[in-house]
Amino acid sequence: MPKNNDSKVLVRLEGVSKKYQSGSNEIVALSGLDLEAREGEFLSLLGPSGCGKSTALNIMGGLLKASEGIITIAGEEMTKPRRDIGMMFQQAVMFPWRTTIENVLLPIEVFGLNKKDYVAKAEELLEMVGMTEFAKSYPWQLSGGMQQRAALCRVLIHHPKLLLLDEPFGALDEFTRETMNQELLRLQSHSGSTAVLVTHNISEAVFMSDRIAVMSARPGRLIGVIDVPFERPRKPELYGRPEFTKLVVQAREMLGLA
């Protein structure tokens, strides 16, 4: 089912700007970005390469400090990385000396929690993504898609409220990418987490999202928000529906591509 538009806001960015110094030049990556993500929804940040999407995501995750503006998570101002945020990037970054399940359990060790309490959860997540028989395998024995499945399990192992996803399947082939997108939607719906995805793929944004935040070229600003009304679970047949094409055209027009 589509998410309720009255859902409580989990993440809010108000007037967020980010400036970098490059030699004697000042580069403005973001300028006055206002954005919100609601509890349980899937929000995509859509825009051209270099528009500040990843910068905005890293600010939400506490990995970068905004030059101006306020970021709040569940009503609390963001001042540093939080345990209830999970981040996933384009590269899986699996430690080669650890098995799949040991890589999945890594955040539990980092947070100083009792690993034994989370083994069953790790096994459940691996089963959900069809990786049970590879739990004892090492990264070099896995395909790129398998490694990203394991990375997805790793980011979900500690029940994060917020999933921040920076083109996590961008390096995979188209077939594997579509399969992984469906896995991500299924797991995100199962966990109830709020997800924010960075992408410059318009069709992917429409397929994945409850709402799409369309951003301008640098300096990144919010052009507008597209509501995506399709029911869940999403299936590949959606790509062929006229309503899907209409939203793709709307996004292209907002980006100046039509």
Given for the second form:
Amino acid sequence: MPKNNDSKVLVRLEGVSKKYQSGSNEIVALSGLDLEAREGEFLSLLGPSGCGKSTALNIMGGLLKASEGIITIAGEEMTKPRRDIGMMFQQAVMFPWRTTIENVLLPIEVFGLNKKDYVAKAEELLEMVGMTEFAKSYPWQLSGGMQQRAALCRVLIHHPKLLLLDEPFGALDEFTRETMNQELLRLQSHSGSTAVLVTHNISEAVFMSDRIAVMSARPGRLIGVIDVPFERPRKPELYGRPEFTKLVVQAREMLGLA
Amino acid sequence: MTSTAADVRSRGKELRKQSKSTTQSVIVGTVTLVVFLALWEILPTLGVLNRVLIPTVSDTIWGLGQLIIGGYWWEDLASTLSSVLIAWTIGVAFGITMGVVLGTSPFVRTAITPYAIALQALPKIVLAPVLIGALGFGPESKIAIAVAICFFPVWINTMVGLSLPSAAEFTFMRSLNATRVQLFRKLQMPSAVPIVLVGMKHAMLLSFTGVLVAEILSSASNGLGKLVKEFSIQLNMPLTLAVITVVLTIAVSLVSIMDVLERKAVFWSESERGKKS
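To test you: the structure above is the form predicted alone. What is the structure of the form predicted in complex with the partner chain?
Complete assembly follows, chain above in first position.
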């Protein structure tokens, strides 16, 4: 979905901090983060490990409580995990006693919705990621990449407004990872959901995002935001373009890597 | 999967891999059996072992024939079997209940764990005289003793099983805002099934042991344990061994039935997958 400055803000973080008490030491995981994600946009949180990007994502998802600051989602203050949010993690977390399609439908069961109404949707999603013939397979019969495809279908089954993606393809090999990123972009633009992706891969962040929030470690804080103006859908050729390289270099400089 | 879960699941895999019946291991197994039976037949016959105390294979088979033709022991068989099954059912129900209560409630777990450990350490057979004294020589005391012996592995395995899911699995369920009941039904319970079934299998044999011990200890009016005791007091060793053969057959059958159930119920666990591939 093209970036549009007029579009509404879906997620807003204001002065969000997270502190842990470790013995007598206070560890600041995240310090005064101000950030917003607009409806339909693809936002990346980019930074080295320890920069608080996962912490920020987990706070947005309601899995962690912020020590300070206000988080609003669609104008409502965040208190606990919401059902219009879908989270994806590095591990696919497929339950081995369920078939692929049963795993995809798990959120529907948990939400107490009628599964029958969503079977067609699940089949459609599986078809979009080329998994139709594996709908009745068990996760342990699938490769890691295929499991993440199924997890992608699962996170989209209830049409969440907000996708929170914590390095979802981080455990996959480079080739599978690129394909999966393409699938993710395709499905995200198809569903119109807002996506927030946590990554430490600079070119991946540039390739995927409308905006990149660059973060630094100890304490985790926001360095700056990079706008990525490339048209959608993004094609692999983008990697070769000089404008692409320029943004990668800009991100590296902000991270102090240049 | 967690490393613990993987451990539990792969341990079975390794064991089964080892016992995988290649032609060679079948031959070796058969030879072992033949040699054993031959020695059993020859040593008492030659007088190396006292044939009165250790009858030969053929004596035992003869005894088994006598037992089957006699047919006076069906009541004993029925009494033992029904006691075993009743005690197992009670023990499993109690064990699972305790396991679920302790596995899902940290408060109760903290309150009970030290006593549970003490109870686990106790050789529960020492309770037999107390239970026989309290409940008499009838089936009640047999069942009570068997329950006391058999419920523990089910309890412990249920508790452990409920904590098998990995942190990632718990986090995923939490991200769906799952309730505690949903967490239990959709994640913890299915994860626990394989290890609970293992506990139930152990419980079956422990229940059998408990009933037999009770029958031998008490002056029970019937049961296979009573039969063994009476025949051996009469020094009728062929019949004693015949009854032991019956006990062995029942035990192997019970375990086999549990194995089949286990395979059907946990087709998805790593140990089962390892066996298929």
